[in-house]
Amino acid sequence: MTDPDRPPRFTRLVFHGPLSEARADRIVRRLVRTGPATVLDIGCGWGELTLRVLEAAPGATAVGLDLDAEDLERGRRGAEARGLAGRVEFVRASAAEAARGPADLVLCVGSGHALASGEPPGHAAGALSKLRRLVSPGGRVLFGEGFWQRAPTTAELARMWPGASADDHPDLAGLVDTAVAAGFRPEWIETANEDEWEEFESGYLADVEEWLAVHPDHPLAAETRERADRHRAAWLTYRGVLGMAYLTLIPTP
């Protein structure tokens, strides 16, 4: 559903991250290998990751856990145009309070932060812990969460997000040295290039540009445009500066 007084939401983006079809499609079919049963995917937003697991695992059935509202319903949509309404469940929920698992397959794109409670970026290693215990023995987990790709200046990280700091993450090895160190083995490690980071930079601010252009003088328009407009700045300045990995993680016993 639209609301004509706000500009359309996210209708540009097939994935909430940098990740293209294609890499997807890699990633699924890698995920599905071991003959996952269960599956949750933790800040799953509209779920299309999950969805695409679903219609490659036949059998199986998942459980997707977030708090945006707008989101669990687009992908209950999706899931209902797909016919795979009954083998899935799109929760209203907090990550790191909801009791759920073990899973054979255990998605966190994007969302360590809400799994753990820790100050960037040691909140990777309290997500990954907790993630070990969410996974089931033999399953997979796929983690994507960001790194450095250098070291950012202190003049970048002015223009990045409030309060950015070169703390924030780790860099790769640092990443996947705490994977392990939380008792996994990395089965594939992979980074969105910087095709997927401008398709989903684009895509996240394309329908709010159109509807600027069309609406300049919306009472929202003001407050609009300074927030779109501190978005590109930000991304455009941590372009090749900040990376997105997808861990694909096997637990170790």
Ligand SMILES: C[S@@+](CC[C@H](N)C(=O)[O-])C[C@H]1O[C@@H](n2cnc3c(N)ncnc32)[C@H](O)[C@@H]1O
Given for the second form:
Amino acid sequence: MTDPDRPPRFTRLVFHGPLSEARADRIVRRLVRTGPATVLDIGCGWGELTLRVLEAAPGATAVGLDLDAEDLERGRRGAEARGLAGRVEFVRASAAEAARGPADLVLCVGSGHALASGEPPGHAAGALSKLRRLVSPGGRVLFGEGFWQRAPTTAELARMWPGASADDHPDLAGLVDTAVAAGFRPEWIETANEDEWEEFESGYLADVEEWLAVHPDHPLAAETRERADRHRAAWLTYRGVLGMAYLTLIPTP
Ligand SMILES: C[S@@+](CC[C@H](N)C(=O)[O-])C[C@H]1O[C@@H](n2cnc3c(N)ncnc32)[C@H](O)[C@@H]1O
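Just the form predicted alone so far, so send over the form predicted together with the named molecule.
Every chain and every other molecule in the complex is listed next, the one we just looked at coming first.
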């Protein structure tokens, strides 16, 4: 449902991150190989990946945790429309505080910060050590996390998010080493490609840009335009510099 008084939100996104349909299909097939009965999605947003896992693992049930009421409601509507409402609970709760798990499959995609209380550069390590405790023996974790494809320059950092620092992320090897140190073996290591980033970032802004084009004098237009311009400048700067890794992780005893 759209409210004409404010820009629509994320209607052009299937996933809240740089993830193609093809990669999502491959990930879901891999994650259900072990026959998960329980799924926990940390920082689930509208939980598209979890809904696809439930479709591919008919006996499984899931819990998604997020703070965003609107995204959770979108998740519930999606579950209802796909006949999954009885098998998934979308819960408004902070992932750092909610006592949930363990689960056979734990998803934490673009949400490591939701789990870790530590500031960068330790947040991936903090999130991974919590994920290690949340996954059942023999289960799987899907960890979607940022990494630097190359070291950002000072000028680039100044155009990214407020307070952006080279310490915000490790490189890919450092991220995988952190997962291993937290008690995992990497079953699969893959990273979003440029098309996935462009599809995501363009889709992220497209609703707002359309709205701005037809509501240039709306009372919210100036701040909305400023936010969109800042986001575009940031992503066109981190394009090719910031990566997104999808790690399928096996807990070690
Ligand atoms: C980039 S989105 C990813 C959403 C989803 N995992 C996906 O891939 O589509 C990050 C999500 O983390 C959620 N989040 C941030 N802090 C959180 C917290 N403390 N507890 C639960 N969720 C949180 C945000 O509301 C947002 O939905």
